[in-house]
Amino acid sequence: MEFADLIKTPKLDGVLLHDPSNAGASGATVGTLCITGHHLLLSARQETSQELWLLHQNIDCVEKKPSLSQNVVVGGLITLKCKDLRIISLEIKCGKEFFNVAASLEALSAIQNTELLYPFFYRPMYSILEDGYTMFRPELEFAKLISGVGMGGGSSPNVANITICMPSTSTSTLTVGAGIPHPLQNGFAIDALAGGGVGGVGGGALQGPQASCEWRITNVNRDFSVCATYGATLIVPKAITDEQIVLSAAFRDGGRFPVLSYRHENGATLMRSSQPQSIQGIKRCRADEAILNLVLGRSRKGFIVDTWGKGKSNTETDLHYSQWKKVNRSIGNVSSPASILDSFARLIEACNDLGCSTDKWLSRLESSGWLSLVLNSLNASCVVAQCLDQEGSPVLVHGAKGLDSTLIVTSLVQIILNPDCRTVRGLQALIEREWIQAGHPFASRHRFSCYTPNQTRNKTSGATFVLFLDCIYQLYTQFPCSFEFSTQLLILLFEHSHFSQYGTFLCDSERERNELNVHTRTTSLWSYLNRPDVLQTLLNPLYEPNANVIWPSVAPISLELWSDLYLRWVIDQRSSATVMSQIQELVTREKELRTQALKLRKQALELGQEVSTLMKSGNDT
């Protein structure tokens, strides 16, 4: 298939658009509109004029509304609903026209061919500093997580030892950072010496209830015939091989075994998994419960958490499973995905209604659910992370099929307890660890979003990533000082995820990315996001380390809609822009006073010594 053959009407002069959002208090730009394969430009060639770049992925619903003339079609309002939440319309004058533009659009909008995006063709006018496929290596990822060393490239004082031993054969040390063999072979094992909190190095076993479990990477699911949806390279306990991992797979929905998440610094770990498959006669698996008993390690007991809710999911049965407590902790009552984007889609609706009342505003808020699961999430996650920081238990999370509300949790327990993740590189690898190389469908998530019509939608559409990044700004404004990142951050991780030049967020899997070999056709980016000049703009300019845990009120009262993001096409954002950008400048006002502060006090004490001296020699003579 040609583009061109998509394009009906590639260039259009006198096209009227309406864009609330930047075209000043008229509303409207007459221009010229060109349609080109992935993007739609409309242009006024005026100074004070902003010009419309619009890629064609970012298009979410097309809807035309025919002018008419003595019943006959003299043009028409063309408007587009986009994913990053914008609502613009096109005015043409010709009937002709009017149907070619849509039906283009329409077209271009909706290419399935993964390989005929944009991140395909995209080259980016800079030099590459950093490879961000290349950043975030599983190996070295999972290596920082059994040794406590701060994670996603992150510079430590304190390097880990990570013994990488042969199962029959001799040991040797390898330094983290120093150059993991890749890829680690399957069979290899990994011992973190820990010398207790993290980034500690010493020797002697790891300390806390996983003491007695160590781990290896294992290469089992290298052409994804166990897990379609995991990764290449797992880490799972080490005394566990290779067939117990298969048979473990079988019995789990999707092959999703228990795998490692997240390790705390008092040892406590976190494994995510999907939930146990209903089929007859099949009750147990003893190669999963082994799994299990070994993260177990010497505690007394283990927590399973379930976010699909009691009744909605299978879960573990208490003979096979004794020594773990079940929780359930659903993020809200919903039945698929796709309710989730039911739900944001309202909330969207109600932000984007100005003529009705304040009370029926609130209302239809209300209604929404959408802030329900959001509490339901913070709530579920904090679960989790008090049973790992404060009973020191080993905690597995699964949902149904694992992709969705688990990813959530297991997600924000690290930002709760792990101040590394609140970084700006932390937050990437975050990402990168638990969403895109776990397998979250983002390609069939994000496919339609919340103003294609409910009856449109695929089931499998749904905005359970939005609702993640929600969660993070609501811990973001109840800990200001604790993020190394703005907001601004998260807004474009919502755009990038859902449309972008960059191909990280494509696809359904790593196999599906592998296959398509977007990690060599296309640019990361966090290739882009950590340029110098790009990253400067996303820093947070009151953002002050804190090595706490962080623990949130999850209280409704302390919740906030998320205006930057859902009102900022409705509200005029520019006095939030205004108010930080006098914070920045009286943050680097600081800085400059602290400097010459030091500077003062450093002339003051030689002064003061000059004059002893001085006193000195004076009273000698």
Contents of the next structure:
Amino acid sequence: MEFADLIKTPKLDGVLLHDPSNAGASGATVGTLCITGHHLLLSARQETSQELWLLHQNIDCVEKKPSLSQNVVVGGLITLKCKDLRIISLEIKCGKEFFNVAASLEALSAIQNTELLYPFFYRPMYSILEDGYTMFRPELEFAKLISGVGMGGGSSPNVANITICMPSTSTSTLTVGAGIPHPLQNGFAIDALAGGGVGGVGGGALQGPQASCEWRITNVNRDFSVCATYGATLIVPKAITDEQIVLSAAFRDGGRFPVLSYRHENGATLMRSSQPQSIQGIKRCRADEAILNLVLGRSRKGFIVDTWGKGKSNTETDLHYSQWKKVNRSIGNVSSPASILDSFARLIEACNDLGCSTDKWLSRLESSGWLSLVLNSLNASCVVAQCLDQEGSPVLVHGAKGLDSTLIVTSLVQIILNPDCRTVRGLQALIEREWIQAGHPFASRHRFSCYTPNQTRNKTSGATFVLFLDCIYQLYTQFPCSFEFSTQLLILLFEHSHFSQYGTFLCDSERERNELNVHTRTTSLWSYLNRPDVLQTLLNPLYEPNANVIWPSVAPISLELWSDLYLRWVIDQRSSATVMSQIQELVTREKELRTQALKLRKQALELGQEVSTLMKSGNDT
Amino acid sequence: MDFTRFMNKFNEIERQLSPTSALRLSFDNISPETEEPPDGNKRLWGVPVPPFVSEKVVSWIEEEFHEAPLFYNGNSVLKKVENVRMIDRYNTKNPTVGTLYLTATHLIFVEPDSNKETWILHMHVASIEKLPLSTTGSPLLIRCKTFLSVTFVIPKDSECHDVYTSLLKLFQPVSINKLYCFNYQPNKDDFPKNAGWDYFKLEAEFKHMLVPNEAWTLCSMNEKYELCDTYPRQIYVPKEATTLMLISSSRFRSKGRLPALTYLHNNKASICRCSQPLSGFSARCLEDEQMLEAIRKTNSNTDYMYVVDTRPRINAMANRAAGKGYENEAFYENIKFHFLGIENIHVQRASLQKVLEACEQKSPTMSAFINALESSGWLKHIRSILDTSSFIANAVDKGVSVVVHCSDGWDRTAQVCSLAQLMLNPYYRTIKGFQALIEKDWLAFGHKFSERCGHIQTDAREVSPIFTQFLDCTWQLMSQRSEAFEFNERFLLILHDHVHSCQFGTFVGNCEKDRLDLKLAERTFSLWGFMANHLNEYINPLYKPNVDEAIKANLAPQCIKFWRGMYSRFESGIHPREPLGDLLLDSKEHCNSLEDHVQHLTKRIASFKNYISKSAKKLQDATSAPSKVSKELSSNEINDNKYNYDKKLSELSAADDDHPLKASNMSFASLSLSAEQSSPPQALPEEINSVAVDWKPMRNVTTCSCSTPFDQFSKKTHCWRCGDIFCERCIDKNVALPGHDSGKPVPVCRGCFRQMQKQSP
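Now show the form predicted in complex with its partner chain, given that the preceding structure was the form predicted on its own.
Okay, now the whole complex, with that chain kicking things off.
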């Protein structure tokens, strides 16, 4: 298929753009419309006015309103509702062109073939300093995870040896990076067998790091045959054989057997999986039980946290998992990704209606259910974090398929517990580990967004990742000094996860990405983000590393609507940008003054000395 | 027993130095070295008085205790109940056990284990409720006007009853003369009694707007409150208005509140305020019509003006039946009449009640909370006040004059007039300007503070959160445009506290006449005097003085937020864990300290260099000049440029702060300048040591060195000398540091204070 076939009108003059967010007094600009394979361009061809560049992938929904004159279409209004929540309209004064443009945009924004998407055509204009695709290699990330290195902002100086047991070969030593700032500089090896951890904070009676189970990396899923949605490299208890894994995978929905997600500094581990399958006849799976029992180690109890809701998902039987206590913490009444998107759509619809009454707004905000979802997600994450941090018990989290609500909880837990995840690199690593490699189907979930009418959206679309970002935002508002990044990074992630020139969020799973060679044919978002000049704009001026666990308030009154994102096209958010720059100014000034004061002190003392000597000699003579 | 009682009393006096009522403070931390020298003979009820207690305090306690039996049925003077459990909302499982003290002015709960105290000023109590008996005792629910709500469970029912009945008598005096302000004595070196009473003069405020001028004049007819006793003596009216017009218009208006100027914009458009006309269904007053026409004519921009009735149309209609009502467009020429629909005081009171219920829900879900908030209608009312204010501000900004009234013109009218001015004029968005605005539109033009805030026993139907709403609307504007305001949230909260506390005479009485009759300026302290001593706490660190003249409120419902910091202020645990405002303010102060220090060092370096170059010249006369010195001289010049630049910056920031209290610092600055010239280089290390370059990070500091635990209500203050963090009580000294150029007294901790005194005998 050629793009040219889809583009019926590549260029059109005299198009009127209505952009309420960028409205001057008139609210409309006239310009020339160009449609290319991946972009929509609108230029007024004046140096003063800004050009509009819109990625077709950004278009969520195209609405046509033809204007009739004597029953003949003489043009009309094309309203483009975008995934970045913006709504703009193009007014076209020719009936034929009106249909052509609309049809082109509809076709181009609905391209299904991943290989035709922009990331496969985009070539960065800058040289890549660090390749984002190799920055967070699972082996390295997992090594960090089990050794507990990187806790405390990555500045930990401990040096340990790691010998990672590769499944087939004998033990080979890997050199891995630990520090967040320069991952490959202070290379050192970590001994996973020694189970070295920081250890033992969670109370004396509880298990120490030694008591926790030993881990190994398995390549059993190297051809994605055991689990289609997992990555190739996974981490499992050392004593579990690959055969047992295959058995456990058969027992679990979609083959998502329990894998290690996070290991807390006190040795308590967080696992995730999918629900047990509900196939007739399969009552239990000894291999699955063995995995969990090994994880349990010497601690007497563990928790299985169900994020889907009691009775809606399958759970492990009490009989066969007797030491595991089941906890229900559902994210919503219906926790399916589609219902999360429904809720998000209702929220955005309410946000866009500025003319309604206060009562109406509040009742729509309430009935959207979005803030409830946020609250419940935080709540569930706090419960899990508490089990890990305070009880020191292992926790297994699963919803139904383990692709959505499960991931929200396991990743939020890590942000709450692990200071590393509150840095820019840490968040990238977390998203890479817990979302991208863990098989969150970004392509399916974000194919349609909140503006596509409910009935047109398919069941696989969702807004789980948006919900996750909102939860981080809530944590950020409560701990505005504990995050290295500003909320700008979260907004950027929101956008790039929906439409991007980078390949990071392409496809549904590692398997698909491998098939399309995404890693070699596209650029990683992280490669772009970590360029110093880009990074600079995403940092939080108030950041001071905070090694503590951050326990958020989960009272309804503590939640805040993320107006910087949801209202940004309809309500001027410049004020909050001003505030940010004012803060930046203040913090910089404080630092500068401090340096200046120290420098002047030194100088003054030296000169004072000199004056004293001169005075003395003056007195002498 | 007596000694405990005495200590208790003493602490109470100490306590009164602090601004808010419900702070938790250390009980037994009185450091001897800072008080008066011992006097061996003093005894109180046979107990030796500790050496650090002054004569004045002893006599005051004796006086108080003589009177006290009157309140307590002649029995015990001070009620003390042990083993009381305090339950707050989020702490229902582990109530804290402690001792409850009832004094003449406060209810104090002391937790012996955690060194924490809760102080409740009787004036702040809004309601006391005895709840049904439980297994652990009798619960007493106390709700405060500051939105603190606590339950004390008292083991014995009889004791609970005693506390209950005593509180009932104490919390709301019958007579205005029994208010707290008539007893309140601040620390002697805090501020003088007259401080603050003369900060604001109505004439000066109008002069600020260039009134009187060719269109507006001072009317002398209210000198003795003949025209209207709830108005100020000085009222400004159009020059064209005749005596007859003024008298007739005042008679034609409810409570005599004739149209008078409150704000004149720089484009001749004005805001005038009044009460509703006594028009009934058909009555008219020619002079009142002429009066409005005269007001319109003061502004030549347009041939019409707005008359804004802030009430909903239906309310105004209903008033017509009572012989009141609104202006008839047919009779009043050239006016455009608007109803704007702010509900009356009763609706607002009920709405606040529902807000508090929403906040007090036990383990609410998100939906329950939003639903409760919606059904309270509070945000809707806030929005309609802002909406009306914006309407007025927009009209004035476009050059159209506005006359505003509601019913009596002292509730809604006060709200919208002051808010419109806040939007229009950057002056009112400064600390001083905001105080002036309150002085003018709330205090001078009359607002029934005594009734609305329930200062004294009154009809419960007269209580209404009108002023609270004004502060809420201000907060809404602040959260939309934070860089446009000089003050911060704490400033608004302190104002709210003291509007209700009656600790100061400022908000006592309902109008200017009341305040003169009560001789408040002589008998009580002014809140403005108190605030002037704490200005640094109220600064918005993000304030940018030069932002746009007029600011516009965004009135979309999505932009009107619930003010958690006010209505849920005392609920620990729901607020951001890292309070941005406090942290930034702290950074700002740190910058100030460093700037001052840098300036001092620069001066010192300059004078050293001067000395060196002089002696070098001397040497040069004798021998040839060493090249080293001349090199240093050139670098000196570069440094001087930097210094000049810094100085300009700091002068800039000082220039826009012209609060009266600032004046006293000027003399200090000049003093230190002259002193510095002679200070020897040997003093330098000490100067350097007197300023902390690094301040201890605020996060993770949980207790003060006096072991008082910090929670989110407590103000943490850095000692500018050692950089450590202290609670409000441990950092009560302000001294000039030798390492600062300005010689401005700054907060230092007691340890540093002692050291400095040792160093400078």
